[in-house]
Every structure is written in structure tokens, then in C-alpha cells.
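A lone chain, given as C-alpha cells: the form predicted alone.
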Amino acid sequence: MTKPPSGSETHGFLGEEFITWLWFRWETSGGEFILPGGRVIGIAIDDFLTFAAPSDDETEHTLRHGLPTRTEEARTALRQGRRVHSARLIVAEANRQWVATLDGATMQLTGVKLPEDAEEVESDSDRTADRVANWLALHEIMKALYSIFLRDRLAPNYRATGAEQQAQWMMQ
């Protein structure tokens, strides 16, 4: 009996497209997003970017240090149609900042660095509650951003609007 394909095997491309879309939005419109409730979120790609292998017999291409999105290697990978597999994101809201690596195929966040503990944290239980709140906030932010991406991606006119704009950006 064969095992049914996992979500990452059948829909992992959406997470990879999501990372590319975040990169596109960061470079073309500053990476600022207005979430429901008027929350303003900033997104940037930090010092780690991995491109998926175009076929099973090739290797991933990883760029580290500085701003890998600004390198010729990254631009060439995009022009060649390579998919962004993972990226280290900086997520900011007001005075809070998270850093995490997002795996596109699985949508897992790894290596998460939470914002500094709030000033009013006085005990271990307060610290735990603050950190849980920050984890939950990051989860909510990523979920909201993905919803915005899907709304754009699934729009009837996506190919003529968003996809065309992103394709032009990728070819630069």
C-alpha cells in the first residue's frame, strides 16, 4: 500500500510562492502590510535564502550573510525560474521584532528569535506568558500574511495583474 502524498508534496509550491511574494512586496512596496484591525506589519528578508533544486538530482543553492536578495546570484536564480525554498524573515510590529526562518514547502518556522521580554515582566511565570503571547502573535501575523497572499493569488485576474508584475520584477 502506498502512502498518500503529504501536504508539502502536493501544495508546498504555495509556501515557496508565498516567500517569493513576500520578497517581491518587500522590494517593490517596502514590505509593509496592513492586517485586519489596522495592525501594521513590516517584513524583510534577512541573511539567509535558499533556492530549491530544479530537479531531484541537483542541489539546493543557499545564500548567506548580508543581504542575499540583493546579490546577482539571487537575481539569476529568479530569472532561471528557481523556487525560493526558505528564507530568514524579519517580522516587525510597532516595537516588537521577530526573526525566523520560513520553510516554504512545509510552512514551518524555525530558529525563531522572539522580541525582548516586556519591561513589566518580573517573574518566571510572567516571562513565560510574555513569550507565549509573542509566539501566538507571530503565528497570527504569518497566518494573516498568508491569507493576504492567497487572496491575491486566487483572484480571478491574478495572471494579468499580480503574476505579471511579479514576473517583470523577477526578470530585472
Given for the second form:
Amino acid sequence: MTKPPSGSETHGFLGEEFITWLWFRWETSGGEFILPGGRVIGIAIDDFLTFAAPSDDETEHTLRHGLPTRTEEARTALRQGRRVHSARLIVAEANRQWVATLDGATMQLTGVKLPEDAEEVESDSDRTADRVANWLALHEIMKALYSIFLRDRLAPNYRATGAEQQAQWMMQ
Amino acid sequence: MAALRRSGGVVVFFWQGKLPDPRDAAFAEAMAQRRFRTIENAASEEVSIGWVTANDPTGDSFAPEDFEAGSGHWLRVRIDKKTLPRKWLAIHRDVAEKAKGKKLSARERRELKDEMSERLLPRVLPTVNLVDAILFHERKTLLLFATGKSVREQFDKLFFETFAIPLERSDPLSLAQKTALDREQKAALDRLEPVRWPKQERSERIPARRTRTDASAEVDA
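Hand over the structure of the form predicted in complex with its partner chain; the form predicted alone is what we had up.
Full assembly next; the chain just shown is listed first.
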């Protein structure tokens, strides 16, 4: 029996599709995104990747360390049509870089590391303000990337365009 | 005051409705109504949850400037929990059973626990958990720096008790609804089903590349 996607009432599957799409875009387009306002964001998948179990009888598949996206196990999982459950992402904008693990079913971020504090901050209150800006920026970036994904995913011709290209990539 | 954390997990919440502006006294007053109250000397096992500020972990003072944190406002919840150490209880029960020469009944065990609680709990220090959140008033967005279910629910409840406004936790659907979708996209979102990506048979794996038509035929959008 096929296991329903986790968080089906909250469209958990959509978050998992989002991570797979990020991976697809990273490998096929270099992972660069132009956000509204001309902000250029770079995305890459780091050293942690989990594939959801496709059924109750099968296991979740976790790949850690090194470059999990380059492994044969990861390619096999994609060829088997498995959903990416979570991934550790590197998010970059100019000289700022965030690292965070995104859980697709909940869109929750764990293990976040913000960019280094700005050199000019001196007091704790300045440091807090800088970090608040970085936390907000990460949220806004993820929201904007999700919005770009949704434009693709909700397009009437998605099946013939984005989905087809992604299916080709998954089969490689 | 130490700086806000630079790492960890975060849960995003949204709200609808009118929340007092954190720069106004009304906000600080609402927080003070639900301020943290100490259980340091309490003689019962209990949990105390309430607002404090990053400047003052006692919950005794709230001023609008205490919440200022650049583009957001810094909220802090203090959760203290006092528990009778289980090993102490086990040791005392053991002593009582040895003196009696047989196992204690359920009633005797309960009486022993009550007596020990009364005697020992005032001497037990509570565990202290400080949970931070950043509120972005104009965006109606709150970032909570705790991902555990229990803390998340306790925060959610305290926020509601303080402002009478429920928080809505971000998930793939609610986040999608917050993005700028047109009417057609919103309708498509409501009836969206997971993509069933094509599965390659094991014997087909290498060389792997399928034709465009083969792959697309199995995509169920």
C-alpha cells in the first residue's frame, strides 16, 4: 500500500517537492535565483539528504557527509521517484551565507547557522539587530524561492513543461 | 543583555487580527499581565510559564524599549519546572518498605510522595528554560526559536492568553497561501495532488537517460 505523503492535510508533499525542485534547479541551472528587487540568491545542497519512505514497509533513506547528491544511492532514489524529505541547504546572497536543514513536510528550518556577524557591530544590541536582520532575510529568501517554485508548480501547463523537465533529470 | 542567538531551529508563525504595536505601552502591559511568576519556593511539582524580557529574566519589568531588536521585537518566555527527583523518592520508599518489612500499598506510596513533596520541593530548584521569539509586527510574522512540540504549544497558548489572537503555524499550505497567488493559482493549490514521478525499472538503470516522451508520460501532475 502506498503511504500517503506526510502532512497531507497541510500539503506536506508540496514542501518535499520544493526541496527536490531546488536540487533540480541547482544541478540544471546552477542554483542561482533572481528574487524580486533584483536580489541574486545562490542555493546548493550540502551534506545531508533524506528521502521519505515510499511505503510503510520501506525505510527512510538518509545520506550524510560528503556530497550526498553525487552518490549512486541518491540517483537511484530519484530514479525510483522517491520524495526528498529534508535537505541541508547552503543559501548565499553576496557575501552572506546561511546553512539550514529544511524539512519539506513542515517547511521548518533546523540547524540554522546565520552569516558571521557584520564587522562593524560593537555592542550586543547592534549584534542582535544584525542577527534579527539575518533571521528575517533567511525567512524571506525561503518564502521567495517557494513562491518561484509555486509559480512553476501551479501553472496550468506544469505537466508538459516543468514536470517533464524534472522527470528527465530524475531519470538520468 | 547578551545578543540574540546565531544558530538553531526556528518555527514560523503568522497571525491575523490586530496585535498591539510593541512600541506602545499597551503591548508591554499585556505582557506584564502574563509575566513569569517564580516557583522557587513552591511546595508542589509545577510548571510556571510567563513572559520575561531579554533584559530582565525575573519578569518584574516590561518596557517597550526592552523589546527593541532592530527590524523586529524580541520576546522571551521563561518556563520553569520543579520536579521531585525520582531517585530520592525511590530511596525513601525503599527505606520505608524495609522498616515495614513489606511493599507499601498504593495509598502509602501516595502519602509518602505527598509528604516528601511538602518537605523537599521547597529545597528543589526548578529547571529554567528561556525561549526566544522575534516578532515582525507589520509582516504579522513571528519566528520562534524552539522546534519541540511541547514548547511550541506552550508558547502558542501563552501568546493567545496574552493577546487573544491565535497563531497560525507555517506549513507548506499556509506558506503558499501567504505568497502572492492569483485566483487561478489559489484554486489550483486547493486541489493539488502530489506528483507521482516515473519509476525506472532496475534493469533500465544504465545507460539511464530516457526519452522526453517516455518520462513525461508518467508524470501525474
